[in-house]
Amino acid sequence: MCGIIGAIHLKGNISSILRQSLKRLEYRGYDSSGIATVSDGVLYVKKDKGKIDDIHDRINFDTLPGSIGIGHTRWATHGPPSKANAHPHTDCQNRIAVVHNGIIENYQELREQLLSNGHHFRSQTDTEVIPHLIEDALNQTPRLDEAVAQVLPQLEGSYAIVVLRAKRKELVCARKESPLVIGLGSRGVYCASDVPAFLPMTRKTIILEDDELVHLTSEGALVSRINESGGLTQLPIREPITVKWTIDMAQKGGYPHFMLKEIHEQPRALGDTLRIRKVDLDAFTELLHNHKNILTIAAGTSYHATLAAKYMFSQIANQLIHGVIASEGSDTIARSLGADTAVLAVTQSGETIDTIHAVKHLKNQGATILAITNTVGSSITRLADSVLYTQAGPEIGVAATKTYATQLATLALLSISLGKMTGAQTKKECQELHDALNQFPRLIQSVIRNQENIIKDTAQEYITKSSFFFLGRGISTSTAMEGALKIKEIAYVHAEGYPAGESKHGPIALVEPGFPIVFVAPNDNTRRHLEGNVMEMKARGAQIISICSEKDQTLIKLSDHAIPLPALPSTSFSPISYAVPLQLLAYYAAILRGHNPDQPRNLAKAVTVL
């Protein structure tokens, strides 16, 4: 995920508003920004690795010169954040800049392709391609909207671009599942990944839809609609809309908090994991095979979605694992482990203290190390033989939740592709999971859009309560602690995550009249035995909420509250859609008790400290 912006003033100079536009877009990626004007025929382009502000103050973008040009802000999916990989992008001659958010799957082969026709390529970013590309097509037609039209076709993946070149005063825009709108003012026209970037300019606003391109010029945007074939149809003009927001809500895309947004973004993040490309999976998964033990390290949220993998190595791909909470993972348990293990590194930021240490010990007694993060260019990836990265797009809200569901999909992928490794699955079994797995983006869809009501007025329900146990078997434990941590990093409420069946050796004597507990409570083969827990704990006179399926009439019943969930497609990721109810309830916790989600008191987001 990134910021893009392109601008055309009527007349003076467009880079400094260029450059107040990604300021306004940095809660979408802060690695390194770049902006690329054109001014008599001439491109000019000025990026670096940074914040914008920062980057500012070395190279000064305000001196860019001309009224027209685009602009980045980065969340590198493609090669570290550096000033060669920093966008925009521009082709052999540099008549044509280029800045793009997305990712482009197939850039490989297109890449080598451009290499053999004599292209020469200046960073390691799949985006490159694209201004190569158009450069090509330029040479079939003189227009750059059919040029660009002709390029589209060609990439596989994700992208929002937007197209500049230094011929003409106009620019191309283009999307396909990546966010575009244009802006439309009385200075100038504009297009964005969002509205915040333009609206002290305008409020007048077109949102594009998938295969649109648009044409922008001084005398405003004229929308077309790409086909399979590379060729345009202009549509109708589209009346704008006008935007109400303040560009604070702009930027939370007209959530309260980022904590909210990024709950509800889960569908997308998670459909981005999910399409991680096979070959990068299969040798991750083999150097993971090729080792007779296999230590999980992470810590917080990422401890407990290496819990879960814990349950999904075990059941799919027969695989026991080692799951060790990084801050114990280092002096002690390093000891015992050599070059017959591979480390499985789980972290979000790829900057976590603790995580970093215990994998530096690991390394150095010889282990292989394996990284899952969201950052690319982050510490655990130089120390990393390979990385998957999960396709969160920066998390602002400092409670971890898309990244969760990003960080369960990858390790669930994981362990389908080890269970085809070690023999455990069949090819059919493994599709099948596969088709399982990709019906979760939908599904917890559903849950937020059926169930965050009845979440919220359970949270009201229980506003006077100090203290919760959450309680789930099997792979549900991990989602229980994981619901628990929620509700005590943000709502500051005392919580405990345990396993259910564990409960009766300790916790159940706090268990009083009135006390609440929450179970998560799957359809799977823990089911039965769960409900005996419900019943230990209703005896004492516990108030039960249960997140259980909507068929599951019987706990239904036996609950005080029940958040029925729709029937799971695989049992074996059950957490990935269990877990959003528990992230609601925490947050409208947080806002009934009168708490910012977004800023809880003695947390940050990346935890660089011992």
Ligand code: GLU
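Can you now output the form predicted on its own? The one shown was the form predicted in complex with the ligand.
There are no partners or other molecules in what follows, just the one chain.
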């Protein structure tokens, strides 16, 4: 869940490049940071607790000498944020430095073994065992790549690592279940946990696979596969892909926060996603159609997208699907599946470790794996039998916004395609649904343009409230759950998303005068029943905030605050537009409470540890 960078330039100091690269990776972790460089055979390290800019103000990363180095921005797993626990970590002789993303599950045993052999440790981290193991391995071979290859089979768990040593101008990097990409530029070579780290320098990228190791020098990148005994097999030269993102796409573009920028980017992201090639969609749909059972696996916001899909598939394709939270996948499913099941895994990053582990478990049972992700070359794509890519572009804000919208759009397209294949929808009805779906980019643009100030005022009205309910019926239950998650994530307000019909089976006991309740109320077939739930809450003094149709004058009059939205061309896809005001409500609640929505405490963008 941390951000790592390594770079070798042909000439000139690398330290400021590394620092700027870490800034572009700060969404992956921001409780401590550090940089190590090598100059004239000496290893230099600067690191500390805190955010990158604050650390730089104190110790000035840019004074580190040398044209080769590594950097790290941390999200703590083993050991609290501190200078000692910050990466890079070094060996006893201060000749080897390592940055690491992931978790070493057997680090305690390795640490005890190394201590008994006379090694000295300075931190509480799992990562620190790696440079000490490499230190010992270099006693057996002078080559750094061979030494690293000997160490990696000893590590249980996940890792993306970059290794630097004082002796030579070289880096060695490797991955297992944590993302790592290589950048090839005219000024030098790079490795990083994500493309934005080196995007200003190059768009030419090699995406590494599990158990691959790369030896980087100023001459380029040599890729090898690590075998179980720690040997290396050199792989053929791999042609780099050209990333189409611009640096502006990966930066704030004039907005105060990435989250707000990405909310505003949703019309564009949706439009791009709705242009998924028909041939790809048809092939993906056919795999679903050829299986008796469909199971969805996802975590967090992606899980809420699959809850919405449950309704879409039922209503449009007459297909029942079963949704499972990824972290519960192995335990929930046990050994009850087989070759007659298609598993639809939805993950923004393609690296969510809970989803990856659940998918591996289900794949071992013979299930067919289909994936929806935003990240080309991610781990999930190598496990899947077929992949659909959303077209959100880079999402830097920790709270998912445009990736949620594009997941919903992809699942909506899939439900229409499956409805056509099953015969649940006629050709004409499918076209009508497509036409309706294609109106949502315009609808979202209208919501943002016309309602953002109203939503900001609503957030101001409830700034002192410490608890919320978000209620909806049918497909809007998933929207309510996503709204509650957003305000929890970034405004640190307790909130529960709940089916409105179930609210009287317990939650209503918490309602007292002034208690804020957000109703997600599109004008669909649940609207009449929802009005009764509104009345139940009003009778107990609740303050009603309604996200509803601009034509729903009854609900607008019943509400203390209403956020009226344009009429829907199809209520089957309501979460796509009805989630937007909830994203903005959470954003402004966070701002008004003095919190940074891009860096919510205890959270990071890609959850790559169990």
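Residue numbers count along the first chain shown, from 1. Throughout, rigid core stands for the largest set of C-alpha atoms superposing within 1.5 Å between the two forms. These numbers come from a predicted model, not from an experiment.
With the core held fixed, the Cα of Gly474 is displaced between these two forms by less than 2 Å. Superposition on the rigid core between these two forms places the CA atom of Thr63 2 Å or more away from its counterpart. Taking the rigid core as fixed, one finds a CA shift for Gly514 smaller than 2 Å between these two forms.
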